[in-house]
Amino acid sequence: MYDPWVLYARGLITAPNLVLAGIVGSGKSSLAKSLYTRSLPFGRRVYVPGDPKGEHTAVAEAVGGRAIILGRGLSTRLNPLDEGYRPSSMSDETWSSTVASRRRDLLGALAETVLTRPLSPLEHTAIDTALSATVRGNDVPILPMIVDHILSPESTSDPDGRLAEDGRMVGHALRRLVAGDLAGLFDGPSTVTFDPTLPMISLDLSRVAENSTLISVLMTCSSAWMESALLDPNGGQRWCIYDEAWRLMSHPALLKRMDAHWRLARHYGIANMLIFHKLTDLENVGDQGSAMRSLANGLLANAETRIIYRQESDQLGTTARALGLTSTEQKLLPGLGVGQGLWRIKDRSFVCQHQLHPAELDLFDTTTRMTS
């Protein structure tokens, strides 16, 4: 048996968080899924905030939960300015100042994953001054007004034109998720909406596997829809589930995103699941001695449960030092089996088979368009 939140309450784990890794075919997906819909009747839920294959969507639906599907040529729309959801303990004037900060962050995430750099001072201004003069006029702002509020600003808070000069390039950056290659998704009234009482919430998105940028910007906005929910001191233990995790951390704002989620699990109450094919994927993530490696191997040291499945012989130096393997450890990574892993709980190890009911079989095989 296995539960982080039980080890937690026994002090025998300080940080309820889980990295996974294994190679194509070892059985990790089936683990990770039975780990999380078997605590399904305790009272967890479930949060994939990105299902890059779309390995998960049929999990939600079978367990009453909802994948929210997404790509061009579907109906679905995410507004990322939606106030999102309210934890019935926080006043207005706190929700109020809440909404505000998320959204102005929400914004200048976007805008730095599309640029890809840091926004300046004067870019953060462009970007306020437009959701500020947006938010008077509507009850619920749409991605659009804040492009034409950067683009061209309203005369009393820039008289002079500097401001329109200072936030272009943010401006035609947003502008690409309107009217651009980005288009589709974010120009209008979400049709979806995220219920984090469901007993599990998936963000679909293999139909739009094929661009990064596209991945991160919907994995941002997910994100912070999700943080909305967390914040709810009665919204229970969850787990959060980063699958093809070496994909999203290549992405400076989703990364600094889990790591924020990382820090704050226990304050939470949630799980995090970061899950690899192999640990040397860390390594191209930002440049040796960057911020963002030290971002990556900072996750993976504040995981005190580590699940290694079958390696190829060539990873197994680089696990066994990111993992502090023991000699006899390292020698099982390349003989194990399909389901067996060795499970490294704190100081702890143990070699585990992972067993499948039948109806776990079939709900989570993901061989099936090799096999049938």
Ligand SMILES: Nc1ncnc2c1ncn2[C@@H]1O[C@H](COP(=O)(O)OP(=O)(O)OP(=O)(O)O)[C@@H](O)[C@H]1O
Given for the second form:
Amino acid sequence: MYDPWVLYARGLITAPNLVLAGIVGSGKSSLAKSLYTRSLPFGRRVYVPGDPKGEHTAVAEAVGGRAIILGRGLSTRLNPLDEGYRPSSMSDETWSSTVASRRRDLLGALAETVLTRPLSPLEHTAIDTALSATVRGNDVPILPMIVDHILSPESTSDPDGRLAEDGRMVGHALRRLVAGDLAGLFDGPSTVTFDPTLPMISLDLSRVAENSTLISVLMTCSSAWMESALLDPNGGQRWCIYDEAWRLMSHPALLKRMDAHWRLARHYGIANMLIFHKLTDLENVGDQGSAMRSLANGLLANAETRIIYRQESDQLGTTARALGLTSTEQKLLPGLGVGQGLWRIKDRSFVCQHQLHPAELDLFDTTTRMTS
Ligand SMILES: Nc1ncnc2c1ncn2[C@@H]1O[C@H](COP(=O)(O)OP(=O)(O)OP(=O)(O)O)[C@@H](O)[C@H]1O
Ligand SMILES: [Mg+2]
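For comparison with the form predicted alone, please write out the form predicted in complex with the ligand.
Below is the entire complex, every chain and molecule, led by the chain shown above.
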């Protein structure tokens, strides 16, 4: 039996977060699905803030939850700039500055990811100015308005045209989210509301075009929408599942956003589960010794439950070093079968076989598409 909230309540771990790594097809997603569905009878809820393979949709529907499917030609939109959950105790002033900084962070992270470089101070100013101008004129800003304001700022804030010049690259980077094949997903007011009474909500991105950077950007938009709704301290104990987390973690700006969210999670009763292929997915972020690298290591350190499924033999050394594995533990990893893993809970370790109920096997199956 494993329950991160119980371990946390007993003081055995200091954060309920979990990292799960293993090669393709080793049974990671199946384990995630069992952990979260089996926790539903205990009153936990489940959120999948971006599911690029759409494999949690059937589970969400089977447990009486909802999958929100996003894709070209579908009418569903999510606005990542939504205000989200507002704590009743918060003053208007604090609330608007909280929302503004959340939006600023998101826009900056999206632009940096598309541009694959950090933004300059001038570019941050361009985003800031556009955001304030948009918020002044509208209750709920949407991405196209921000892009318009970045590309053509109001003349009062840009008398000599230099702000427009400074924001050009950022404007065009963000434009990719509102034009072309990504139009219609995150560029209008939300068409769905977040229903906190459902046992499970999953955002299905499987119908969205496959392009690694853009998928990451879209996962960021969808998680931003969901995360803002999750910041309710009375929302109960909730799982937040980042399947295919390596997509997000491979971009420094997105990793930074994630790290901030991850740190907050505990106060909201949220247990994050991050799913990777290998731990070096985290280590490949940024250069050795860079700030990003230490963020990635911090993330790992912050997850006191690390489940290691089968690893390729060239990964054994790095995995063992990152987790401080003994040589016995290390030797075990290449021989693990599907659904078998080394569970490290703080300094204790266990080898576990994940036993699927036939009904689970049926519902969780990801191989039928390949074999039927
Ligand atoms: N514990 C288990 N017992 C028996 N079969 C399992 C178990 N876990 C997974 N499987 C089988 O292996 C298949 C692949 O599992 P799963 O999709 O969970 O792998 P994964 O590690 O998430 O793969 P990927 O890296 O491609 O996302 C499942 O469809 C299921 O049929
Ligand atoms: Mg999987």
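Positions refer to the first chain, counted from 1. Computed from a predicted model, the values in this text were never measured in an experiment. For the two forms, the rigid core is made up of the largest set of C-alpha atoms that agree within 1.5 Å on superposition.
> Does the C-alpha of Tyr85 move 2 Å or more between the two forms once the rigid core is lined up?
Comparing the forms between the two forms, which are aligned on their rigid core, Tyr85 does shift its C-alpha by 2 Å or more.
> Verify the C-alpha shift of Leu163 between the two forms: is it 2 Å or more after superposing the core?
Yes, shifts by 2 Å or more.
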